[in-house]
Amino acid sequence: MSSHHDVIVVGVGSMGAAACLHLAKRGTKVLGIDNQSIPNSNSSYNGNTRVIRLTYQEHPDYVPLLKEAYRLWDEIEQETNTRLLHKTGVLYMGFPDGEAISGVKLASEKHGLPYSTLTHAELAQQFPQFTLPEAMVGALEPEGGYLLSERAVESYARAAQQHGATLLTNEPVLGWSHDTHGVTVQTTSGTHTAGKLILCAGAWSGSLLRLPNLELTVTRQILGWVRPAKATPFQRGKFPVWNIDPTGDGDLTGIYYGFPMSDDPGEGSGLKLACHHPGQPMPPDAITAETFPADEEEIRLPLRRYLPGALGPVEAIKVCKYTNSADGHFVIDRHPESDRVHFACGFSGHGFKFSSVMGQILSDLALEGQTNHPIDFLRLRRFNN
């Protein structure tokens, strides 16, 4: 089997599916190739839902990207008539001088974003579901919420096909090459050529990119769902997306976060929560759906400490992957080997919310060699110093 296209996209996941649609809508003959099915249960976006928020303290240039991402999430919802984003608000909790609370304040004031602060007493009154140390306070971002991650990738892929994109699934890529005339991608069943190539293969990016100066570490992450004895206090409409920075509260590390419950089966069964921290480093193919007793303990720990009313049977545990860059920021750029090749990787566990705009950026780079979006802080050259 062989074919020729204008652009080949390797990896039709969070970023790749969106890139396929943006390219197809611009009249490009595009081929998307993925080594697994769509949606992919062995992926970084596995687990039904992902948080979206505007008050991004990680870097000021993320906020303009997020504003465009929100617009594009609305666009794909309208185009596919599919609800993908729920604005429940995001409640941040932590100590006043901790990164979570101070970061939300800094990002909100710098970009003029709406948020409100809550004293410990106000937290206890408005959100009695939580049991927090006396010194913890809160900040509430009304525009935050969550995305239906697997449904979103499926929607982008389906819309891309409706606009003329060709998608090959369960098709492992063996390698790629380039010359003055174009690029060639070799898969297990054939050879495909194109004028341009986009590489966004998630946890499999390291070997595919062959960039020795780019350090990418893939880690195993778990997500869990529990069944509270009383579900009503945790339902969407009564309970927000939440985020607790426990730094300073004993030996806890990372960021605990979770979602409200819903009757939508596409959101999983029960109350979902997880810990945002780098898990165990592993080769991507070694990370399977298998779970262990320690995974259940990781899910129960924040409930015992901060949400005792939600303690109940663990309904499900799913495994996903982080592809961590050395500094925790994304990497988006032209490949040093060729101006025909662009890539996006290293989303470090906080990238899904950006996938709508990343698809637009990757299509800009492939077709025009540049983008008007502020991505200079995400370029590869920061690792060459």
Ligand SMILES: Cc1cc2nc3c(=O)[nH]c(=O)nc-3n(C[C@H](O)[C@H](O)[C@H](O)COP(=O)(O)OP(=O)(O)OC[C@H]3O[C@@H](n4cnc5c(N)ncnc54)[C@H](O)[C@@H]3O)c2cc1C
Contents of the next structure:
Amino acid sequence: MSSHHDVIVVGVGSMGAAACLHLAKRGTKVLGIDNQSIPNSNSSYNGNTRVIRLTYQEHPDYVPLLKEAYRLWDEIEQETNTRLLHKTGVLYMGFPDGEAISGVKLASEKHGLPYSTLTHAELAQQFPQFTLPEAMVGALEPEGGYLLSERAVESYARAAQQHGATLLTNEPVLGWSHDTHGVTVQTTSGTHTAGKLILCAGAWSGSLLRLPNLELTVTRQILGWVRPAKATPFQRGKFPVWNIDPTGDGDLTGIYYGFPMSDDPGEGSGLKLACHHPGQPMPPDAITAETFPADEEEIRLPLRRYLPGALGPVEAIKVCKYTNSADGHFVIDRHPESDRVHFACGFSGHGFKFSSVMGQILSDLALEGQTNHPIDFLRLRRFNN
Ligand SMILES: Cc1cc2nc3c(=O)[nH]c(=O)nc-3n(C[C@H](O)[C@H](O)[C@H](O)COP(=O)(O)OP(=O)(O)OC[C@H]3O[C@@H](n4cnc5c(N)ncnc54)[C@H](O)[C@@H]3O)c2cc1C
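Other form of same protein, the form predicted in complex with the ligand, not the form predicted on its own:
Following is the full complex, with the preceding chain placed first.
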């Protein structure tokens, strides 16, 4: 099989599906190629839901990107008539000068974002589901919530097809090349050519990008679902997205976070939670379905400590992959080999909420060679490539 297009997108996952729609809407003849189905359980967006929040204090330019991401989430919801975002608020808990609480305050004040603080007593009164050390306090970001990640990727892919994009699934890309006329992409069943190429292959980006100075570490991350004896206190409407920074509480590290329960089968069954910390490094192709007793303990520990009323049977454990850049920030740029090739990778466990705007940025870069969005802090040059 062979075909010619304006732009080829390799990897129709979180970033690639959104890029396909933005390109197709701009009248581009686009081919998206993924080595698996859409959605798929081996991607970095598996496990139904992802947190969205505005109060990023890691770099000031994340916030304008997020404001546009929120606008585009609203746009795709309306276009596909599909609910993808629930603004439940995000409740942050931790010690007053810990990273989570001080970070929310700092980002909210710097960018004029709404937030409120809660004393320990207010937390206990408003959110009695949590049992926290006396010195912990809270901050509530009302704009935060969660996205239905698998449904979102499916919605972007379907809308892209409706706007004329061709999507090939279960079609691994083996390699790519470029010359003065365009780019050539080799898959297991054929060769495809185009004027431009976008590479957004998630955990597999390292081998496809062939950039020796770009360090990408794929890590094994756990998601768990439990069944509390009494579900009502944990239902959406009564219970927000939550985030606990335990640093300073014994030897706990990482950030524990979770989601409210809902009756929507697209959100999975049970109360979902996870720990944001770098897991064990793994090859991207390692089988992800296998789980171990230590995985269940990673889920039960924060419940025993902070949410005892939710401690019930573990219904499901899933394994997912972070693709970590050396500094934890995304990497999005033109490929040094050719101005026909752009890429986005290294989303380091916090990229999904940005995928709506990343699709727009990637389509800007492919079609115009530049974007008005503030992505200079995410460029490759910081790694000397
Ligand atoms: C456990 C966990 C929790 C997370 N929580 C959050 C959160 O709460 N909020 C948040 O914003 N982010 C979160 N993230 C991060 C977010 O999900 C990722 O940053 C995002 O999904 C990465 O998108 P991507 O497009 O780079 O990769 P993917 O979405 O995985 O897409 C890559 C695609 O490329 C395809 N592909 C790979 N190689 C090839 C090839 N050779 N040929 C063809 N196709 C190929 C794959 O099949 C896949 O579909 C979390 C991630 C994990 C694992």
